[in-house]
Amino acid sequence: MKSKAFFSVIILFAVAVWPGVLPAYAQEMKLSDFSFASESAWLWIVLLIVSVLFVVAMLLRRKVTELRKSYQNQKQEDDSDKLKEHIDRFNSQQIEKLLQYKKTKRSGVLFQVSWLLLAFTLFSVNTGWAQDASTTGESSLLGEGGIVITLVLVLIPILAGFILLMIKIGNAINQQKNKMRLEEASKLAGYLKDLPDEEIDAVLKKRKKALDYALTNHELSGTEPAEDSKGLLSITREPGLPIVSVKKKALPRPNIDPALARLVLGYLVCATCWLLFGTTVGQYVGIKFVAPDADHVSWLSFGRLRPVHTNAVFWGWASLAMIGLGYYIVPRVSNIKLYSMRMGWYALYLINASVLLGTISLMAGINNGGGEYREYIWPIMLLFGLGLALTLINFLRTIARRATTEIYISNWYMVSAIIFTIVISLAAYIPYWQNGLGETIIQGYYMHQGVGMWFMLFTLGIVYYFLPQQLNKPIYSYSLGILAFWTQILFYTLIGTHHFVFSAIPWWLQTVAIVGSAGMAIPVIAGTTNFLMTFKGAWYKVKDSYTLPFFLAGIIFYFTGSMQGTAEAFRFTNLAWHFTDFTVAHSHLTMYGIICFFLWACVYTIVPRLTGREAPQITMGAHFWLALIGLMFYSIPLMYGGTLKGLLWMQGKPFMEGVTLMAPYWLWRAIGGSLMWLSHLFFAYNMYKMIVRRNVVDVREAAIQKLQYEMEETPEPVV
């Protein structure tokens, strides 16, 4: 009944106060009007604080009433069972003190102490209440600054009074609980005083002996030194203190063709070199945002270096790493040798030549006229296309000769990605339909298909092979993988023009792109579910692996980054975020957070199996955390600052105000980019440690060889 009355008071208060406030402000109030300088804001704040304090006071009053009632009921209950429960929970020291008390017969001491504490508690209770304060004012004066300041000054002591009231009530509740505990302690002391010696000997002494028992820590190992007379165990006398947690080593993979291993390592080494070069250029470009006058050399201008950075990491790092990993996967899942090693090496030479010549031409000012991600002129991009064509032929010939019945899902993804990339490159570089708006439509088509149907599709195919291998269990659902495959082909090929919402492109084409972007939720959710459910029952393996954290980070970014792209496609968010630094953050969340983390996970998985050597775990950990933290420092400030810039533009503010606004966020961009670039140095060092075989002298082997040499040089004695 009291709870009903309490909520009735709350409802009456709301009915009495809020109807007088809402009609006055709901009709004319806008989101932009809600500021601390407005009359409505201050009124809402005052009413909110008073309401919260009123509710808190009522809740505390109800708590005190319930506590008093429970205390009165507890005094009437039989406490014998509860006292025995206290005895069962005695520790060894408490039992020892009780036994001493029984032995010396010092009766009455515990009662005296208890009553002294109880008396002290009763005399120390302070039941004072804070003064009530109130203020009156006319609503017509709330717009005056002096009245608002006065209300704030009056509200401060009221707030202090309520806080003091809550503190006093809390102290009273705590004192009441202590009083109950002291009375219970008095009853327990009396019960223990009358406890017979037989029960003490039978129960408490036995329990004390059990509590005092401690293991020697040698029950399983014994006290003898570790030895193995048969030589089956490797015994370390002094293991030392590890700096990082020890991870499991990579399991050796037998029957790997040495020629194939050299081909895969060739792709991965070239990819690593392009990663270092491309991100070093990107690091310098990021510094230019903070120090735009760093240089005055045309070859190092922002307009030339930015496409050098993007194309080097796109076509040099990510593409070569993906293709190299694909050359390992296709023969393995087909259970047959690669069709042609020579074609694989030719493809590697062509792609490297394309990126090298493209970098030189871009820095010299020779480009394709500004199309994003297609800045290479067509003769240079033709070399890349020939490399893809050779790779496609090699993959198809290998799959056609497979020794398995079905085609594994990884091959679906990788072969389709190569086919789509050749198609979109032809569409982007053949000039017949690139006049006027056709140029814009083709640009959106090429740019987005390059990300989604080349990098994303190919990388997902790689993950479908390496993730189950690392977890040592099959992929959760083959059907979910096929669903994600076909829905990505259906929806992703439609979304290119969502980069040009509110442009002169036909409205229906923009709407189709937005619908396709929303439909991308299907393959993203299906793929994310498939990967995470594969972890089911194997989450404990993450802490013991240096590759699974990279996979897990890539899966998280796959979901968040892809769904962020869907959110950006809608018209209002497109209006606010397009052409701002928000899109830069989004592109790094996807291309770096998804593609790079997945590729690093797969590289760390396969290289130790090809070479038999692993990188130091501490540098692998440094690579992971620097890349992850750097990406967060890079993307989050740019998303926040880009949002503010977009809102500034929507208000019609000058462009230079947006530049001034972004200055601190560009500093964070440079800091995050520096951490990411530093992580790439660790990655290159790890590749060196995993690949390069160093000639280290084995002291024991050298000593034996020296003895053998001396024995051969010493002539045998003549008998």
Contents of the next structure:
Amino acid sequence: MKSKAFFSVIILFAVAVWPGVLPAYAQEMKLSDFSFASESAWLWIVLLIVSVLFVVAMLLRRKVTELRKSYQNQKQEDDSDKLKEHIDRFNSQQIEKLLQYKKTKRSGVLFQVSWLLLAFTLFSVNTGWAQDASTTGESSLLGEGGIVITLVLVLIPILAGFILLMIKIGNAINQQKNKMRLEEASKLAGYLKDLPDEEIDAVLKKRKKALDYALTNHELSGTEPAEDSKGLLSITREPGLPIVSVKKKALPRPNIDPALARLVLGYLVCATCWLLFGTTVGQYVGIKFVAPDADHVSWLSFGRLRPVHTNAVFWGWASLAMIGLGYYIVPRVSNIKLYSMRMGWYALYLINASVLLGTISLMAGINNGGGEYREYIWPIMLLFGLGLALTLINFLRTIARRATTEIYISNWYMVSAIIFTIVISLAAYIPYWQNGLGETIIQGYYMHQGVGMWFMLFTLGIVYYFLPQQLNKPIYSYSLGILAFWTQILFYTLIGTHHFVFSAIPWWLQTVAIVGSAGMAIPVIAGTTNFLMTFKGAWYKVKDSYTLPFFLAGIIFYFTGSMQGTAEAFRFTNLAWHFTDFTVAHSHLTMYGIICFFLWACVYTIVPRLTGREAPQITMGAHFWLALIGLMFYSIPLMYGGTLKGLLWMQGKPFMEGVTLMAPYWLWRAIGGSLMWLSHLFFAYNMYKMIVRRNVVDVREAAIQKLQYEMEETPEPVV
Amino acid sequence: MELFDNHKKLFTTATLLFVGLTWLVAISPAIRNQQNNKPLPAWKEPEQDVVKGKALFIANGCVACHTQQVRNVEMDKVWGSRPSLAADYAGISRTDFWRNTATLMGTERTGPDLTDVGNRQPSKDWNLVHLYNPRIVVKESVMPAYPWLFTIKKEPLEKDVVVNVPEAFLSKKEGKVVAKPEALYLLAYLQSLKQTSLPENKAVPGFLYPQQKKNAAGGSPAEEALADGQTLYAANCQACHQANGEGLPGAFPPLKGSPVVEGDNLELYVDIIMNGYDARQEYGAMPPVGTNMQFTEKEVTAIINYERSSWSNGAKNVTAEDIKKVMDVLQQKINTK
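Condition change, the form predicted alone to the form predicted together with its partner chain:
Shown next: the complete complex, the earlier chain at its head.
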């Protein structure tokens, strides 16, 4: 039943996405034909919404018929029979109360009124919701493939809302049923009241005696007290108030090389520091949109700090966290020790040095020429490259000596990511093809490969290890993973220049980039399906795990964020969205929504295994929810405002109108950014709790020690 | 499978695929562009001041918000008279041993595109005031202020370039704001940003996605012309003369109650719009906005009528025919010179 529902959701996705993509392909072929008449596209959208409403209506209808039937049954049945039946069903306590009542002849059924009121309010709220949800907007924009896809992606959470609505309505119906039951109860009460006392007393007393019969519970065990001679039981004496739901503890894993554990923790701690630093800078830069005169210091001006933020979170936080997790996975899935611990540490030093020097030089006004993520000058980026090279050698040597026949797919992704990133950096920093437009073509290639071939590929590799491990079952389909791997290489490599659509770079190259962006649907859908299907049959684990919600959020953003990237690449959507804040929202949805959530999931998985200590659940929950809600506050206003700004530009309105238009959305962005930043403080605190051994006095241990000490102090009695 | 279980074969295959595609979509097109494109004949090597100014532009990360590319779509027409071509960037090469080529095309347009800003906003006074603090001249601006490009002097020397900053923006410092050489370099760079003209026999490439002209269904022609005038004013005049028409004391003269705007000397009025003005000591020089932006008589008429009927101005409207005549006379005068 569950899988059936899942498939119907998949089909809905497919129905929703393809009509959007197909017209866009058609548009590609007729380049100048801008006014592609696409009533069909928005008809599909309306169809989608109508079909969802239809499903909701059908389900509702079923519920209502059910309700009506039970109501009719109640009317038709012979009342006295049914009421008599109830007498046989009373339990002992009820009988006792009834007997007492019979003595005192008092009645109290006041609370019925409150039930009625509650049911009424719930119903009225729900009908209001249903009306809101059913209205749909229409405009000529809906004809554009990219916009349709984005709308569909926005619809996904709305669909989730529909499901919530169904649950609410179900509750309301339940209330209604309860009301009917209460009516029946009052009838029963009347019936009982009217029964002659002697008769009922005899019957009830007999019944109570029968009900009260119980075994002594000592028939098998005897009366001796229990003894746990083998120490099998562990009983918590005081569970306390459940402020947060109790999740499963991480299982301590035996035989992790302490040296390797130190190395992995070294990477993760450095990464956390760069996350805190990088997002503090990002937060400040975001505030500057609202308060541009916050400071007048050259080292802190917007243009200098913006690349400090992006590079610190890219090369400092995400890269170090990824590599650190890689150092855990590669030896483990190869079933052998890491080739060289020392090389691992050197790589960590090199990368840290690179980000530190890069940050200082950017703030001092030394940068490579303004290409995004290519702001570090080559001597500084070289340090990062050397760190990658050391890591590559280390991983390859480990894999070469592996004790398993196959190379687990995580290693495909991670090792390829490192190789590709070295290739990308070489392409970006070797000067022989960088003059004139050459620089722009390379820049488009570099900035997108950096995101897709380094962060995405490596993170997918990590997820292919940790997700199955956390669900305690194998990945759904190894072949899908392989398909996603090769198609990711094939399509992702092509899409770089979609950042320069309509610019002076060759038209054919722009078209290739757009086609490649559409092709990215294949690896993204393959990956999403693979991850979600791995959850199949293990969904119940989500509620008692603190890592799986992070994974789930990452998977959802992997789908929506990546597909949004495809939608953005089309020529029309480029008109509306390119150069606006929409791009900023998109890069945060992906780098933050996908990469960061996955990384946090994996960090929370691995650190307790390495240290044996866990973070408090409440701060872990605070981290998750603040990050998620913050990201939504951050990205949705920017997407909305960015679209409005783009449309304003298309109408040829003065530029400043766009700036004043964005002001409230920039404020929302700063608010969302603050929530995200706050969540990182919680993350850092959690890291501290997981890693640092606290000096807490163990009462029992201390008592024993004291006794031992006293024993040593007192001189032995002379015999 | 053999390929999948042999790490050498697996990773070599993946690397070759990736490198091959990289060659195809990045390196080979880059090399071809570098070799095949030459700068336009009218292009000149930038001067020393401009080079220094560009270095400052790069150092301060201005490209984070300002693009330098006019895309071949109609909506970008406001940023230049023609789409940018590969040839426009062909003259740019590696900055120095440490730093890469900077075409500065950019990916975000939080601020205006600067491809042609040297034509659009050449005023020295405006640019310096705007660099000192953009909010002096554009209230809603979110651009950073660059006060470290300026110093405060009690008694500026004669050769010093004094910038007229209102007291509210001086944060209680006493003295005159004087532009440091850095500010002047940056100014030189901004003023140098102009689209190079194409050779005479070359057709100007067109813009894609043309805007559909609105029908006059929404209002009478007169109303539309006025609205158009407001848009033109906002785009071309407002930065100096301000939205309220009051200008900026000591820098840009007011148009509200201005005798030129409300008077009958259309020749002077049109001459100022088209060819600039520098007759009054107390104000900065006005650049030839109309000529730079290639205003038509209709656009000039719209601007004049907007200025004559806005704020508390109440002068008679002019017609496009009158302005056409005045413009022809002015053109003849220039030609005879």
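Here the structure is a predicted model, which is why all the values come from computation and not from measurement. Positions refer to the first chain, counted from 1. Heads up, when I say rigid core I mean the largest set of C-alphas that superpose within 1.5 Å between the two forms.
Student: After the core is matched up, is the C-alpha of I377 off by 2 Å or more between these two forms?
Tutor: The answer is no, as the C-alpha of I377 shifts between these two forms by less than 2 Å after core alignment.
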